[in-house]
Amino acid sequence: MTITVERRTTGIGSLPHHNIDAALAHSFRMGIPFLPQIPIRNPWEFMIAQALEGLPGLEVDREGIASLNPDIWASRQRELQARLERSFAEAPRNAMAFADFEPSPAISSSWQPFLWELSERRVPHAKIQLAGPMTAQWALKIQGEAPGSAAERLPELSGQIYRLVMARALAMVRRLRQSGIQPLVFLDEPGLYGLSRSNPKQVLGLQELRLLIQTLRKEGARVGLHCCSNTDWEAVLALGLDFLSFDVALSLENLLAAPEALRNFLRAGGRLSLGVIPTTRSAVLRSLNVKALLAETLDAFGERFGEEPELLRRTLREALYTPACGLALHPVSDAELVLEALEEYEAFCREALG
């Protein structure tokens, strides 16, 4: 599905700013403003904690590592389950059914100011992002147990995480739609680096992810998935996404190694969100040759799509351009360098593609 915007730059999500206004100012310099996550001022704004707000027994340390106290969860999880069931039952007839699952100021200091700025500026499109259910399930640690044990010992927890992520995503989408704004929802799934279709539980997770994507699309959202690592790209391309977001330097070669799956995705209306500016050291960013980066991207696509020049041009013309990943752990000065490089990349791309 095409997003009609004059400028096609946007961000991944996290920023290094301490100040909400500064983070929003950075976001609104993009062609498509994005909801800033600023965990440097509050570790609850790291992606897993933010997605799972409201999960009983959830804790987060200063580095953003989310963990669960299983005793607290077991004693209170029925309350959350009842809230989720009530919201999903009311959803078809009540536009505000998921309002209680919108991000609170405790986990997203920018959410309400972001909505206000969008309304004041009459912005037609906005990007929001949330940790996807597979990564949220895999990354959450059970206190006192080995990593990755949550799904095995508490299988009902996985289902509750899935529904909680869906409820929060629906709440945000509905809020934007009520304001007349077209939402772009990106599910952040870096955990897919460990995806294996030989694992039945992971196959089920993919099916649930597909259902989540379909549900958000039925609500009128355009849905993307961001994975900043290599994964089973054929499986991901078959999820029914509007946008696939990835780190070009890290993953373009691997993505292009699945040419038929990629062609099918593009011909069905799927679009790419190209993480073209690396999130690297300051010295590297200052000496970055943006025109050479674009030439490398064009050459890589040309090797696979050289016989289909119109598909190639349309793919790159209609792509979004982003940093390779979030910027929370970088200096603010680096975020400015990345934004300048991104604007330069887009300008070169316009010149090359028309």
The other form holds:
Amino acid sequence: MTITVERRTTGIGSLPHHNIDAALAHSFRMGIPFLPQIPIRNPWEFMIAQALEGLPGLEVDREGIASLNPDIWASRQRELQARLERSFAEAPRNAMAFADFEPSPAISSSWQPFLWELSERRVPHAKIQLAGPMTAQWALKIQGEAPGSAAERLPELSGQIYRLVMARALAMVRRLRQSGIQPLVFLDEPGLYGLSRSNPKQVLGLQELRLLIQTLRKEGARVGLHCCSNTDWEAVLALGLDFLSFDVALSLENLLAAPEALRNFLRAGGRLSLGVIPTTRSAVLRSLNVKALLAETLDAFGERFGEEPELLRRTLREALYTPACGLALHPVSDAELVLEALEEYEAFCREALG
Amino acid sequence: MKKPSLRRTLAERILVLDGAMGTAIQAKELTSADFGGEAHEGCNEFLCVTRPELIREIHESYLEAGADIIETNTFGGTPLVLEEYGLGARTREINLAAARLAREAADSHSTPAKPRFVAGSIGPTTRAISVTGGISFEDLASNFDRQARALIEGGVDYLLLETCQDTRNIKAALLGIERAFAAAQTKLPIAISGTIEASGTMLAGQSVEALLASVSHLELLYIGLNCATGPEFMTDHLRSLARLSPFPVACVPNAGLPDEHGRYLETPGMVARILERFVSSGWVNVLGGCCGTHAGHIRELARLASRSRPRIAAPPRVSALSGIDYLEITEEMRPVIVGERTNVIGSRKFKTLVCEEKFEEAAEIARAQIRSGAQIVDVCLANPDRDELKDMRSFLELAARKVRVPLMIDSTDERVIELALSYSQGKALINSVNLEDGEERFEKVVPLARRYGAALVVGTIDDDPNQGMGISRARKLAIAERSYALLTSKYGVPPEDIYWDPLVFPCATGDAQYAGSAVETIEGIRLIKARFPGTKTVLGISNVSFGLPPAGREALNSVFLYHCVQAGLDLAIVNAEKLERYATLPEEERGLAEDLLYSRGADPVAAFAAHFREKKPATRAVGAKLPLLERLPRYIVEGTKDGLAQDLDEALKAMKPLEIINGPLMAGMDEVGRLFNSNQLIVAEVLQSAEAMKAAVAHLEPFMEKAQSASRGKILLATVKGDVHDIGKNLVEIILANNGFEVVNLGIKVPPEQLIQAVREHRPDLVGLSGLLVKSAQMMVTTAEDFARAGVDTPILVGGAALSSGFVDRQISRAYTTGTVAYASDAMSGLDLAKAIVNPERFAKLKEELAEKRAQLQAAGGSASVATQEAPARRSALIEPLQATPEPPDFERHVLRNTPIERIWRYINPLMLYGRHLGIRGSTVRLLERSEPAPDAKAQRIWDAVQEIKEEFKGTALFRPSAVYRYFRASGEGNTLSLLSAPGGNAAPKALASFEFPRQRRENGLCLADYALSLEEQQRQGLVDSVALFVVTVGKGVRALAEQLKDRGDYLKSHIVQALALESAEAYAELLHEHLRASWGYPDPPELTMMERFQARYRGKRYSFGYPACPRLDDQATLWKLLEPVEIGVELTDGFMMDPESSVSALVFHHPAATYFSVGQKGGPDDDNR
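Show the same protein again, this time as the form predicted in complex with the partner chain rather than the form predicted on its own.
Shown next: the complete complex, the earlier chain at its head.
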């Protein structure tokens, strides 16, 4: 897979802006523009709510914590199920089958503006991101109970969440494709933090994730997965992803600890999306030594892949560069600093790699 | 002295009308005695009788200022208005006195070189018949008649219908004036001046184009615009008028809009500067001033007129119609659709509603047609069993307000036609006239068309005794030629107002005389259009399919329409709701229809009818039975659960649950993936497979062994104070609980004191702290310190995205002097650590390892800090200090509450509202903006929905705009912009506030402070530099309304309301910014289009905090202190967001080099892509 862009920078997703225009302006300054999520406007723009909008009985508090009212869900879930089934049944012959599942402005104030800007600017690639089904299932709770309680208590719920996330992702991918834009879909799965392959539910979750990735790829999307914590990287690398996105400072070492899986992933055409700029305090950002940061990363890779300079070179040349995490909870001025550092990093990187 | 004619003078130079009469009188601060008593107080017209010298004085002041034309003081001189002061009976006296006063004043200043003229001013009365009602058309005409008679008698040079807000009022006035001319046996020129409100239309809804189309049948002295707004806002309307008008054009603006104290804000210089742009663009023949203008304004305008050339009219000849909306019939838009369902002959539903006198519902049919694409509505109420005149009145009384498109009045009764014309604001189309009875019908109907301004449908029927109706193409043309000669030469009908109807006959009734008639009609169109290219054609399409099975009628109509349009048809009368698209018809159906139309084949009617009686269904199949280990994967592959549970139970007899999952079930999933990849399964089927797999796992789970029955230990879990992210923590909980730990989950945002209390209460073996945010890492340090201070020594496990082992080792472990801290990089390592901590031996070893590692770290010297790379606070050499600065009119705080929302909506960037927010393609938005039909129904629906929402909510609190702004003296030093006290006196300027802006980190990096001169520069050059701050707001309560709409399931409307509010606020910011530029003394050039304005192609820029050049959102707080926008209802939230959200705040610079930039390293001018 080739992504030809002048700059290989993009964002994680969330931004601190209060204004759609400003958020879009930030996004479009990246090499690959990304769909901004701006939860300061509306807690429904936090990732779980955004992925699960449409689930009957879904509630979101000011902090973005999603919970489910089980009674409402039980009384109305069949409507959603019927809509989902209808859409999936129509999907092969109806390009608009998932149109109903596109994010509404209530959960993504930027979606329509983003699409429009992409089409007007004739941008070839765009990145969108959505909470992955495993995280969505594990995060959703019944009010007053522990996270994950919703899927635990309501056996049919997890299947519906899976379908809903898939329908939303497909809706977004199709919409981008119809506009002539190559979509990069990143599934945000911080929930993989607790991944265990001895847990059958999680094994099943991985299978579902694999199918989702496969489905999105068949629709013409390039699929990435962002996990901003450490996890069972071997299992994740085997999911058939196009991109693996992670926080370099936090996870590079752990990822490199699975060299064979990583090598196989890269040789099969997988790419890394490196969260190279720490999303840290303003003072740290202002004093960030980008060159030193790059040197650290190169050293870390060099230790494991020093004997395969071509693979290493290609990996870093074809990688995407991002902030380590979303920026919603930072000031706008920090977002500017992060963007600045990211551009600098990418430029140094290009210089270093030739 | 022989005075040159008004028309000739107007052709030679720009004439100047006088300024405001009303505000001039107001300035005299008169008492009731001046008005002849309290009962008449406020009746300015009566002053012509009670204080003639005062009115004369005002006239004189304007004449002395250079006005060529003065208006009589008779704006409210109809009996209707005068009667409000009990003066209706004195109409003649007042108007006569006014006319004579003006006449005398004008004559006394008139010279051969500069003749002065008198315009007999006729205002719109207090009723707009289409809007307020309350008066009949006839009564209104009679009012105007009485006023006009007196003005004519008083010697005015022409009659000026001014401040026209409703074209039906104009039509009534014209009728009245026609009678007055007849009575006086004279004829004076007439001029019309419309008032375009901020909405972009007249009060009754017509645009300037529609107004022009409605009155273009007259020989007007001139047509123009006056009142309502300042000159700037007239730009687009005046441009349109100048492009289309065959008459001279007048521009008579207000001196801007008044502020909250009623002060008109535009000075003579400002008004003249803007009008100069109009004049130099060649748009104007008459200049003048309306409300708020005085002799000073007229003096400036006279100067401008004396050095300028008048507009020379060269308008294109167009076939235009109008209702409330304007419709130009152009080649590109063919065929224009005429809705046929409001016709009692063609629509049973409509006929029934009319018979039941349900006119409201009947009028809705007209609206439904428009929604479905009709651009003209045919109205026929000729039911022989009813009173057509009465029905037409009842129907149009309602429909005229609901239907914006032009009307096609379909009647054979000229009384009905005249009545209907009096209900149309615009230029309607009369359907129809013909020569069936010789010229009789022409004689009755054509004069009506000329009087009211209507176009004519002319049928190709004549008085031939053998065959009146033209069936063959040659006969159609012959009748058209005869009609054309009569209409254009004898009746003076312009060719562009002729719409030929070459007649359509049923092609499948078996009637021999109509055999082949369809193709004759098609070819007839071609011949007529070739012979009379300036005319148009119209056809009632559906007649062609009369008598055929209903299923086929729409297909045949569609194909017939297609061929007619190819031949040149302009207007098609069809059922807009059922019109099939030719392109979507199957090839076979098109062929059958064409055979029928062109009479091809043996029996095309039979073949056509047979085809449309056929229909077809569809089916699906299932799979088979296999041995158990093969059946299990098949359940997954086939995505079925039927029998799955029994087979799993069967498998459990020989296998462990995990073996079944990882064996046959996973094999099934792998096969699903393979089949999906090779396109043998579709997504829906894959999902069924996943569901089957899930059901299988759920069934097997209860049979799995528990990890351990007794508790391994107790752990307290919490997300630290200030953080709400708990996914990681919750997964740790799941993992630990599944591995025998007892977990007490304290939730999110847990402060140290609560944790300490919980430790004391639960006595856990370890505490797990989690957090996603960077600040959470700091909070863990604080929590560890508090634990130590409280004497807690329970081991702590920390984890989260913002943590690294280095931070834990260097910071948290040092803070936790009483206990052990371990870092869990993920949930599984957390489990390992937890297991180690509850095992004394392993815990001791862990402590040793941690201590050793941390000691090494300390020896290595900890973290190194890197020097900051702040850019020097030095003015960029790219921004040259100005040698002259514009002067704001004042430094006071202004509050605006009366800006009409319609005016603001004109400044909405359609690409943002319809494109960005509502998802319509840019190219489609541009089509819709030009009132062209959208290529897709969805776009049109959204467009219409926005218009409906505007209508529904305008005037409500939801869209009640307000603004606060103020200019500040300002200076820029380094990266600091200081706002200073207003200049004046000798005191040194006092700093009111300052903003620190970031600077681009590169050579000559930009900073907003560069756009203001330093105080030293100002003092050296004797200048005062300034900036402006403003806050505008529009949508109070929008969010609540949007929520309500969403709850009701009205998602689109909810979205539109929010998007409209947001873009209205942006539009208001654009409008106010334009005003600020003009007040600074540099108005936008006239040729600046709205689109260029949206692209900020003007001098100076406005910046909102939180954007790339000034990213610190907390600067909003300073702005709030300075402007106090709370007064206009805008609050600042804790996060410095504005509430209502549909508000815009900005800092405005006038520097010509101001540009949008980012403070990022790579950023440069225009970097933020605005």
